[in-house]
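Just the one chain here, the form predicted alone, laid out as structure tokens.
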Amino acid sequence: MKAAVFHSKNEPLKIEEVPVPEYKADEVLVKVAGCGLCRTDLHYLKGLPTFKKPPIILGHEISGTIAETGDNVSTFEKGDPVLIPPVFACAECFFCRTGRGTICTNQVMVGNHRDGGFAEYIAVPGSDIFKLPPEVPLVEGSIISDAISTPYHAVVNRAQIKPGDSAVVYGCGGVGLNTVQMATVAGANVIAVDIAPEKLELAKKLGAVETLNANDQEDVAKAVRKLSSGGVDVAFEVIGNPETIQNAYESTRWGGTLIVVGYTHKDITINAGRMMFREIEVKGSLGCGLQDYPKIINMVKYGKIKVKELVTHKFTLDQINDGFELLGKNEPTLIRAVAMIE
């Protein structure tokens, strides 16, 4: 089969003939129809190690239809279109245990721990993936597995937003203006705040009551508190930047709540007195549980949340390449990009 394989950092991915990978009795063997190109990738291409070492095939965001299915697989059938979550859990360890599965210590990530989408095919487990109905389309239904999933732990499981809420999301790429939708339907009122005036329109399209352009404020965090009256009850970071992590935290309001999901590598300076007088809670939030995927992927199917309008661009696994250097300049006009497999 053809893959899109990662060989080291700074090089592009290699367009290689690898084996089909073999799948167990509690495996299925899936025909990759789409994978969605994530700034995680970018990250291990700019040389964050991946847990197994390369040569490995990259991609955690995937769709497709089932190929073959092992000996003890009953649910699915061959054609079945398919979604599969980036993060498989144990199951059996503390956290899994206590319903805290994204952060299970056990967990394996496709494209990260085993080999990814970016091929013609993935083996898998059975138990921790789902069907897709009809309504959700194929390719572009790739993106519920991080870009939606993500955006909908953070909103409805760490800041567990509640109607009439206020909400500001620093950052408006593919998870950021999925946050805004999503904490929209969960019925925020939402502030977006971007650099790119292409994006600050979507997040209006998207459901955001007011947009900010960073660029053209002194004091973006003031300005946010100026909108919401005295500051937001939730503010979202998904940039992974250390400044904006600063002003998000300091968007606020007494007793807000700060949610991190952009991920920085980076040390954050925050003030501990505001935290501690103010009671402002702090909180990370990583991917999705299992058990929420049921519910994300209805939402989709009855038109509460939207992917189409989110997958700006789209590439042959020929062009993968051109994708990424696409999404490393940052380009405006990309929303979120999905390799499609052939």
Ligand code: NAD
Second form
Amino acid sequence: MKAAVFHSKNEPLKIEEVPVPEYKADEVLVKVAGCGLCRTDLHYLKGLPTFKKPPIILGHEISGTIAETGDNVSTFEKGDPVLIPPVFACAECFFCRTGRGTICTNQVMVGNHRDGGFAEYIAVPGSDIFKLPPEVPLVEGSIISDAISTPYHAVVNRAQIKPGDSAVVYGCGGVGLNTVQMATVAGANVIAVDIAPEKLELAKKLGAVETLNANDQEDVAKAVRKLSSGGVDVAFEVIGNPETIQNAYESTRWGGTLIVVGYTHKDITINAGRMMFREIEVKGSLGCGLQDYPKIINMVKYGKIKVKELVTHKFTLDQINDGFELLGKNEPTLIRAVAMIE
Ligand code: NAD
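Form predicted alone already given; the form predicted together with the named molecule follows:
Let's see the whole complex now, leading with the same chain.
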């Protein structure tokens, strides 16, 4: 089969012929239809180590159709459209057994611990994937896997947004815009912050009540506090930049919460006195538990959460490096790019 293989940092992916993966009795073989290009993949391309040493097939935001089923799999049939979550939890560790599967200590992420979805086929456990209803477009539906599910966990489980809450989302990219639409659906009045006017325009269409271009602000946190009468209940950082994490922290009201979704390996500086006196909470948010996927898929099925509008660019496997180049250049018209696997 054809696959885009990562060999070495700062080098383009190589399009190669590799064997079709073998599937075990509890697994299914999925013919990949779509696989999203995430900034996390870009982090790997630039040197963040993957757990499986290269060569590795990246790609963790996958949809497709069932090609074969293992002997022990009875829930799927050939041709079923399916969504593959990016992370499989072990269901046995302390965190899985206490309902915190997103921080499972034995978790396996496709396109990181093992080969992923920038390929024609992938073998995955039949117990960890979800059928997609016909109302969900198959290729664009791939972004539910991460770009939509990560915001669900951040908004619903970590922030526990309630109707009427005020929120700010720093970074309106593939994950951030979905944080805007998810927090809006959950009932929050959302301020969207970015540096690209095109993204702020889309944030408005997805429900943001106010937008701020950070480049136009001397003190963006102050501008957020002014718009929200003293600060927001919840600030989401969805970029992965120490400076914007600090800005997000300083955007919260007394008793507010900062949710860090963006990834950075760097340290952050936040004022401890502000945290203590104002009882500000700081929380990380990682991925999304499997138990939430059926609800998220239904939100897309019934049109509460949009996917087609978010997929602005599509690339074939042969063109995948062009997609990563655009993502790396922060092309402002690119919200989520998806590799279409023929
Ligand atoms: P993206 O590149 O699509 O979006 C980033 C956005 O931030 C862009 O719209 C960009 O214009 C904006 N931006 C950049 N600098 C800014 C600044 N100074 N002020 C305001 N806006 C600014 O990236 P993405 O795919 O949406 O991923 C966002 C982050 O989330 C990444 O760090 C990624 O690794 C991380 N991520 C985390 C999880 C998780 O489970 N926590 C899951 C997926 C992705």
